[in-house]
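For reference, the chain that follows is the form predicted on its own, supplied as structure tokens.
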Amino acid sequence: MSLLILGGDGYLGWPTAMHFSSRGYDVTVVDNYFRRNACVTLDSGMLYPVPTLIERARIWHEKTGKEIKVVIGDLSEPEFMRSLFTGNGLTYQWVIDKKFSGEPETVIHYAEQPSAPYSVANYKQADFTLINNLRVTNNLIWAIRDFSPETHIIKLGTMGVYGTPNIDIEEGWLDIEHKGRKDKFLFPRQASSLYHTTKIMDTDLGWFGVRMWDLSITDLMQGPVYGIDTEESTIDERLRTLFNYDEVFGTIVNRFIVQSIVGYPLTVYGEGGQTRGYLNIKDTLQCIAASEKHPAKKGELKIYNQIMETFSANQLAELTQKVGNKLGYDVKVEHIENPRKEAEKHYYNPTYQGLQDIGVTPHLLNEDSMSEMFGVVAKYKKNIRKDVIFKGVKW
């Protein structure tokens, strides 16, 4: 099976790689470094070094004896876009054989930028989180359309599309009685940052291209990830994804972890009662999975809520404190004036059954797998900047 993905450098996009790699797939990563680049921009903080992407392929070779290959370049330019799927004017930065794939039976989409605090920092970056994200999907469906349309598409969606309605979330659709008469539309949508606006657009577009092209499209809406390692990643540290721990790019559990390790207090915005899904990084190569195996048919846009179990922030910042304290850390926990404008009491009951129907274990969020989290980030402990875990992004 041949395999494109989109975003290959990123925190999801590197382990996704080797995962399906590892079970025989033909991989072709993707990426432009936007978020290492980004990282050395905004002086945000990386865990440890991570090697570039070509050099990771090589390490994985060198390990494995199978070959990820690798295209450097920005995907919101659409002959660039276009060329990975006809050839034309195609560099491959690290490959073996040097045969053209041809149309890949899959695309998984992470190619965008992907943070809600780095969408609203400024106009400027505001601006290229709306160009980047709607260009490389509109790029994406037109490539298909044109070049490839047997392709499944894979696409990573944001559980904050939904924000924090006061019914029931259901997994994308909802079916509507109005006036007398039945239909089923998209999920009402109400997003808090720009970047998860850009989200909703990528669904608009993807809706679009199924109905008016029979594109198959399967729409993966997902919530905060923790973690680092993976099976694959195991093999060698070289091969870890990229851990953040700022409030740009790092997600909030990975936060605490590094927070506590260095005796800086959890920043809880607010009440705390901000409630989320939230799933290990093992679980989002599960769900990538399962959805490679079970894809959207020609038509059809297919939707999942990408998450195993709800917290509050509250909730996080209890259980990162039971943990650290457990194994020596003397944790605080701070509740700081909330930087973002949202809800911090509020309902919210997702459905997501979905992806465990068809084949997803989840690996839940405890005191055990915690403590695992703190052991491998406390080895990196001489790396961790104090000074650039908060910097108070408002919006």
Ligand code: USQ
Contents of the next structure:
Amino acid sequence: MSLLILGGDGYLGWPTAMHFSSRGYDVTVVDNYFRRNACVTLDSGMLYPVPTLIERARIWHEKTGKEIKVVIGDLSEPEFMRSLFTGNGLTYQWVIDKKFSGEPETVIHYAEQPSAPYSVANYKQADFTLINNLRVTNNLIWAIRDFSPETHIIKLGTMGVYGTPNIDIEEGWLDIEHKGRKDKFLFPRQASSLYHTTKIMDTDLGWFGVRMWDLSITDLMQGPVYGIDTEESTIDERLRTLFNYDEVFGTIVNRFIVQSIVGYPLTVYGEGGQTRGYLNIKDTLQCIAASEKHPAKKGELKIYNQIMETFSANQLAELTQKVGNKLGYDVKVEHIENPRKEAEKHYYNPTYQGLQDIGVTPHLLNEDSMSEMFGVVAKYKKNIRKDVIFKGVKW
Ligand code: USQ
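Moving on from the form predicted on its own, please list the structure of the form predicted in complex with the named molecule.
What follows is the entire complex, opening with the chain shown before.
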């Protein structure tokens, strides 16, 4: 089975590549190093240096004998995207068997600018986010339409597209009855960052491709992810995924653990009642794997809400404080003025049974799983820079 991972250098992309490679898939990863380069430009916090994608593929091969093919390039360029499906003009930066893998059975699309604060910090970053995220998705659906119509696209979406409505959130679709007639529509979307807005628009591009060209797409509406290690990263610590703890690319749980370890008061934004659906990075891999095994049919847009449980920012701070204190850290919690424009008290009741129905078994966030993360992060304590934890990117 041939599998193409777009955005293969990212927090989720590299662990996904190892996961499928270790299970016998012929994996090609593609990336333009946007995330790494942005971390350098923005002077963001990475917990430890991460070898380049090419070095990681080499280490993976040394340790497992398996090959992950690496292609470096900008997927917002249509011809580059198309070369991945035709082999014409395609150059592998790291490969053992130079033969083109052919049209992939599945494409996993992570190749978007993923940070809400990045997208609203200034007009240039907003422009980049819109252009990159929408062009890459558009190039992908055209390449599939033209060269590989049987390919299943698994696209990463986000729970943030729904916002925090005062009704239950369904898995992607909503049955509506209006003036005595019924129909099914995409659940109303109302994003509160430009990044999240591009995620509404990329779903719409996919939905267009499904209706016009019979594409098959699974859209995974994911919540904030936490965690470091996955089954494969334990083979060699150089295979660990990149881990940010700054406010732009770091997500809340990862940030809180880092903050606890260096004695930085936990940065709860505003009242802390903001509730989101969370999942362990190990479960992201399970969800992608289950989606690959249960593909959408041709002409179908399947949508799952990819979360395992919900927490408010306050609940996450309480849990982190409890675990941190037990481990001997003096963890303080501080409510700072919310730099974001978001509801701090709201109704939140999303449905998220679909992925568990196709075989995902959640790893829940509790004292044990959090202590384990503390253990890994603490090893890199000397690398943690307090000055990048909160710079105050405002909406
Ligand atoms: N928060 C704090 N303190 C912090 C950081 C965050 O209180 O130090 C709060 C935020 O205000 C927000 C919540 O925690 O209400 C989650 O924030 P986050 O930074 O962990 O995640 P977010 O910006 O929402 O974005 C992340 C990923 C994005 C993904 C999204 C899923 O970066 O790629 O799409 O999670 S969701 O949030 O469901 O839209």
